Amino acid sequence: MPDPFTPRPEHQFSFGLWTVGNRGRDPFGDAVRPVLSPTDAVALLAEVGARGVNLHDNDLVPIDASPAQRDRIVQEFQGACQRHGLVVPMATVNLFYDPVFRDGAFTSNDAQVRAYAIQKTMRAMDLGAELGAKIFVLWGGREGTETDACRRPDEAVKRLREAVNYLCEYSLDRKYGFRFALEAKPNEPRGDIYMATTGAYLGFIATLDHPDLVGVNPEVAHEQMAGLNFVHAVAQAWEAGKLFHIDLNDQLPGRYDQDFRFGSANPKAAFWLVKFLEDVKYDGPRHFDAHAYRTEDHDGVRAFARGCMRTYLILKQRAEQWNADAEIQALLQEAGPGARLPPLTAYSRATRDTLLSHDFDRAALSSRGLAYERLDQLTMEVLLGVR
């Protein structure tokens, strides 16, 4: 019998070349594995199941290499995911690990910084584009500070802004047809990233040019180490029909970014997550943004990536075993809307007057249980394979 949680092209899983690459390295250590070049990597991915692969530009292509030397590693990057029968599905641009972006990229105070910074992801487009990838993430790891004596978070704002404004104009010059995802962090680079969190990015969103053009790309990780629920973030991004994207790993609250093997430290939260994504029908890749710990060798990468797919199926197993559970439905329907007024989505003098002249017992209203103590137990219990 085929094992059921075998990753298979639906269901549009997917790492970056910085992932699986990763070589293990903190601030307190050296690399422990050796270079997985992107062409190994793509193998890689393709021996475990995964659809896609994604990059920034510097991890397929060094800042320094020439024209030529940047051609010949595309050609054979393409050759690679042809051979394996890997995409492409999004490209983003490393602002963050050069220290000429020590003190911010889009919003740095130095314009002949900013003006670089643009300069460099419009070439990270043109590779993105060459590549086929349709979504375009940007993550401001350095957009931030460590004193506000440096600057007036407002004019940060408005050059991100600027920056954000320019690139769009320049997808749609180029007619690549890109959806821009943009991606939140409390801090870490800096001591505080000016967009902390996918809430902030989405009231940003709608002082842009073309807002249609960009929504956002959360991270679990990244709202975890604020103490944050993650799903309700990705539920108001979804609403908003601005969920363009989203890494999938695993974070404990309050440590630095983690980028743990996804549901490894927070199973109940995974579950909800999966739980949302299949239940809204979520169509969009499904991105591993995590790496191996840094005990491992390239087998234990291998079981890292597996681990991540396989446990996102096993949950995506459990909220359908949950949905058709008949005692749980019943008590989601017990602790349901009660008695009905006339709707109230839509104002009107009829249902002013009749919510006006409603006689509400909130005594009644008080006193009734909900059973959400059971409800949950029941959900430990699904997830327990108890039930």
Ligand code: GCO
Given for the second form:
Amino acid sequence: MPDPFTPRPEHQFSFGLWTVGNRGRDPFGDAVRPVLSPTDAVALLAEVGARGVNLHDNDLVPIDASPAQRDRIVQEFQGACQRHGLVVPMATVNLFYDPVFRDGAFTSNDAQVRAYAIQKTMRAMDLGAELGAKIFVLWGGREGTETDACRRPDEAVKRLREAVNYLCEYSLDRKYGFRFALEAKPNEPRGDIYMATTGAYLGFIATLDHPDLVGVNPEVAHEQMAGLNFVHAVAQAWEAGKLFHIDLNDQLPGRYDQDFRFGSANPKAAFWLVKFLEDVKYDGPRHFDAHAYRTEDHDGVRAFARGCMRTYLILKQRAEQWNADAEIQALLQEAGPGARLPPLTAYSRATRDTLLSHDFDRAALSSRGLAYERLDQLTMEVLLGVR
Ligand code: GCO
Ligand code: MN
Ligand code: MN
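Switch over from the form predicted alone to the form predicted in complex with the named molecule, please.
Below: every chain and molecule of the assembly, starting with the one above.
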């Protein structure tokens, strides 16, 4: 029997060049793995069964490359993608590594830095479009503060809006057809980052000139760093029609930005997430923004990448099992809404009067146990493989 957890193209699994290419450098220690060139990363991803490869401009093209060097590098990379059957669903821009962005890119106080950040992003969009990407992620890693003495935070929001509006116009002008996905993070590398949560971005998007072109790229670890419930953030984005992309990884709350293999730290939370994405039929890329432990060599990197996809597919199967479980479904029915009296969906004077004059039996409504203990235990048993 074929392995049911083998990744296939229709699963739309993708990885960033920076994820499998991560060399294990951290603030306390240097790189532990040799450089993995972009073409070797493509080969590795094809070998483990991924469908897509995503990149920042400078994961592929060095920041100081000449136009001729750029074109040669891009051609070589395109060749590797074709040979290995990989696509580039998403592109992004690095606005955090170079010292010029030490106090922000789009929100910097220096108008020249802001202009350079927009120029760099337009060039990254050119690159993404050339590689066939239709999603463009913006993660404002340096858009934040260590001290709020530096600027008024509402000024930062205005600058961010100006930048995103400008970039939407550029995409329309060039007919790139990008959908922008904004990625929130509460802190790291800045002490605090503006737009700390996916919810903050959802509020911001409504204030843009082209809100239809802009959605979010929630990341598991980023909401969990702040102690928030990730699936709730994803659900709100989905319900608003704004789930344009997703960054899957894992993280324990209250730690540094761990970027662990998907599902490795909190498999139960990962289960609710996969179940949600599959139940609503999310049809975008499942992108893993994570990296292997610093203890690993390139074989460990392969094991890490395989593990991300395999865990996703196992949880997908468990979600199907959960949905088909008769006892679970019966408990859900019982816990579900009782007689709906009166209907609250449409306001009218008649429904208003019925509602105002209705007598609710609070004691009856609150006396019945909801059996969530049993429901959760059954969930655990599905997850732990004894059901
Ligand atoms: C992080 C971020 C990044 C972004 C990436 C895409 O915490 O480092 O998650 O990995 O997702 O830069 O813009
Ligand atoms: Mn991250
Ligand atoms: Mn990310």
